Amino acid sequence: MLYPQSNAHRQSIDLSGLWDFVFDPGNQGYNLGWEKGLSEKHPIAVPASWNDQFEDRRDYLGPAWYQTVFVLPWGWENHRIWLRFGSVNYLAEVWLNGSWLGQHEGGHLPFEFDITNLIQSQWNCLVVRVDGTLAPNRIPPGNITGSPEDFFESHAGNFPQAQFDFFPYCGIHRPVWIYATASTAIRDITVTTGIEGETGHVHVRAETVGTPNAQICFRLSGHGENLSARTICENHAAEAQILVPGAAFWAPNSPNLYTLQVELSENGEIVDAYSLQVGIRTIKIEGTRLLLNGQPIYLTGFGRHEDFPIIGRGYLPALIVKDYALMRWIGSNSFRTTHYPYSEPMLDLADRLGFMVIAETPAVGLFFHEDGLARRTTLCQQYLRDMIARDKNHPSVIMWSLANEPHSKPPHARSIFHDLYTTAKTLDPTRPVTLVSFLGTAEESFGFCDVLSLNRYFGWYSQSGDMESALKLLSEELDVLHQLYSKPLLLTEFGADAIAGHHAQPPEMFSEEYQAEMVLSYIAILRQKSFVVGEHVWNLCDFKTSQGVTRASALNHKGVFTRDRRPKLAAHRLRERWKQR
């Protein structure tokens, strides 16, 4: 599915602004007729999590109504016209003009309808239903009930009583759009890349609407290069393989990019186009190392998350631009989109910016229990099926996550995460793929995975305040893990709360200096350990959480920086460290 852009051939419009919006805790929005239009409304934002935009329903997750008016723009007619959105948290359901167009379940990745003929010529009304209910049945899963042995720790006394520590934010979080296309259209490209030599290799693939047999062009431009291949469509697709001697490889210290413009012809007229940012780079596992374009390369970075006061998990982009320039400035090269996959302008960043990123799916706090399996299962899998349909083309995404920190210890756990490593093996056999677990050892799904991803908190979830005995259990785990596996080993997430401003000598638990010291007393250990591929720190930055116990302010405080992106101690600590390198 390709991100609305505008051009000679295709034209979009963003729908975000101030929508009308009710809250609907009775549900009686269906009974009252509220999709063909709101009679009781107050404004909001979109995209914007709902949670803190009012002033009284910031814990509610129920359901709640959308509605905006949009007129159809000036020459739009006989075009095919789609509507798109980026993400809505959790279940959506859309009517255009009291027409009921689908609905379509799970945040973070992007789903579309086609309205050509549904459009009126003038005003037009749409209406969403989003429904942001926890339950244990959806992805992530939430209001779990059962045995505690059952889970590594509880969430059962947190309100709202989500299955994962971060915020259940609901809403509309990413753009909405209306574009248009000829009836004869690109509907999907895919790029591959490879390298020989000083020789890089591009394999470019194009689907198709409308004319089966039309003509493609695919231009391959940039870095004094100048290249094309025309092919004919067979079955609405067409491929060519496009050769760059001497190319400008795509790394971190040199994220080269080069511009593919996918023309589409119907009798000798382009009818369509499309163009998007190629980095000609490979990403391969050698024994115990991780290779980019044939190196060695070692991440430094964080886990984030989409969380900023107000706008909650919507899209914002000046705080995207914002956290690149944190990581950039505390000299890291890498991320982890945890626990969901991130907004595509934040991918297309990476990709300018020279980030590398391990693309994960929305499966956090999966647990196994037969009640709901199935449907929980199918969820995983579509949802990897879409990040990767979204999300193949960034030279940056250089892993693939199939989820993080689920609860696997029952035996068939391995057969649903080895069915989901052949999935993602199979639609994109050029990236690693991992799994992030809590198991150590105990993880079965570190036996076919390619890289071994391990989230470790010795010294503050165990061992809580002792340092050497912390140290002493991580490297003791990352050997016996080498021993079994002999495979690229990633620390994950490691860290420790730190209340901003509370200072301790000696360093106590939630004093920054007990944060920092805990960050760079585990990164010393992982560097003595040559089949160690990267460390990720968790968290760039504080962010919201459910209330509990646990939880002051109902934030998590494992944030180098605060959730309004100030530095703390282990924030100049880490630069300090990783400028070294």
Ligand code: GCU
Contents of the next structure:
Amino acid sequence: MLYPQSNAHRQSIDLSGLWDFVFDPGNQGYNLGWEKGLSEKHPIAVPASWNDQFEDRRDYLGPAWYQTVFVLPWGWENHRIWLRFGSVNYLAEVWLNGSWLGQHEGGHLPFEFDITNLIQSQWNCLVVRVDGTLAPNRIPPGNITGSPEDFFESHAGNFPQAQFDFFPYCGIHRPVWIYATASTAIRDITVTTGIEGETGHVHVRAETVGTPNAQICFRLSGHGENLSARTICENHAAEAQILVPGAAFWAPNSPNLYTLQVELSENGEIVDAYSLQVGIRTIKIEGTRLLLNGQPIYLTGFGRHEDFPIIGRGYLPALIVKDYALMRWIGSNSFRTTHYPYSEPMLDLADRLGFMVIAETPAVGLFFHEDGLARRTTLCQQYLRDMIARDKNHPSVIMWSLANEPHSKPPHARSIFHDLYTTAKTLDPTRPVTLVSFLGTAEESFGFCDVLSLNRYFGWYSQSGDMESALKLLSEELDVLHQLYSKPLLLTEFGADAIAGHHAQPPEMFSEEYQAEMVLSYIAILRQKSFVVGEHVWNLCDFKTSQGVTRASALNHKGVFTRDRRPKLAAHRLRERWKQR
Ligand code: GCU
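Moving from the form predicted on its own, what structure would you give for the form predicted in complex with the ligand?
The next block holds the full complex; its first chain is the one shown before.
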């Protein structure tokens, strides 16, 4: 799904700003006809979660109603007009001028509606009902009654009762756009790249609407090149291969990008155009090595969260710029989008700055006993497809992660993940696929995943305070997994909570010294293993969670930076270590 952009042939307007809003704890909105306009209005910022914007509604997860009004921009008459939401968590129902547009389930991924026939030439009233209630048949799940034996008990007692370890923020979390194109327009572009010797191969496929056989031109420019390929669409699609001799390849230390311009013409006149950045690179597995452009790579980095005071999970460009500055300062080269797809601008910057990204679906906290299993499985498939459709053209995305820490002991879990693995490989045969597990040798999906991704907290949740035993267990388990699978292994999470400013010598749990010792000691073990291809510390920053006995101030304190992005001792020690490579 293409991100809105403006050029000589299409126009986009971001509706971010102050909207009208009202909570609906009695679920009266339908009866009161709020889809035609809100009778009670309070100001709210969009994009941002609603939870921290008010004095008394942190734990209220919905329903709530949003409204904004906008005028049809001049010159947009006789165009195809779209309404696009970047992310609404969790369930969105949308009306325009009192007419039903549709609904979308699931946060962190975009959805859009063709509003050409409903938009009015003057004022337009957009109403969105959002419900963030946690439920067993939603992804990620929550409010699960009972505690089946395969359940991770620690979440059963938290509030709100999320089956995952981050606060279930709700609301319109990313920008809402309206955009206009000609009736014949580009609807999707897929770019795959290859390398032969010094030559880059750029394969482009475009899909269109309107005239089925419009003319199309693919132009690739940059690094002194101006290459093009012209063809005719057949049944709303066209493909081309562009060879780039002596190409400037994309890699973390040299994130070379080209500009691909796609131009769609009717009777020789350009009616639509779209441009995107292209990075020519390959990512492959060879034995236990991860190769980028044929060279082995080692990932240093983090899991993080889209999380900040007041905005909650809302999109904030300054925070994205800041987190990249911190990740560069500390010497990391990669991150995983834990535990949901991040905003499109976050991935655009990864392309530009040369960060490698493991793109992860919102499937966290999955369980496999019957309560809603069929629906959860369907949603996992949908979210995987939507994530790949959105993020497939980023050179920075080097791997897909199917889920984080599924409770996948029940035997039928394996087939569910194998179906997801097959979906990912079918949609995108160019990237390796992983699943992030805490089951280790009991994780059946490791049998078919391309890369083993493991989260381990020996010395924290087990062998607490006993670093020596922890490191011994870690080393032994890594060797067993290597003997079992002989696949590249990523330690996708390790770390310890540290209360900023709390110190102890000798180190003790919750001190900055213990966190630094844990992180650096794990790294020393990982660097002894030739089959380990990366180390992702949990977490870049402290982040908001549900309330629970293990979360002081309802925060996860495993960040090497505080929630307001100040370094702890572990950040300095990591910087020293990662600067050595
Ligand atoms: C798990 C999980 C994280 C969580 C972490 C922790 O590995 O993947 O989401 O925050 O443990 O308990 O700190």
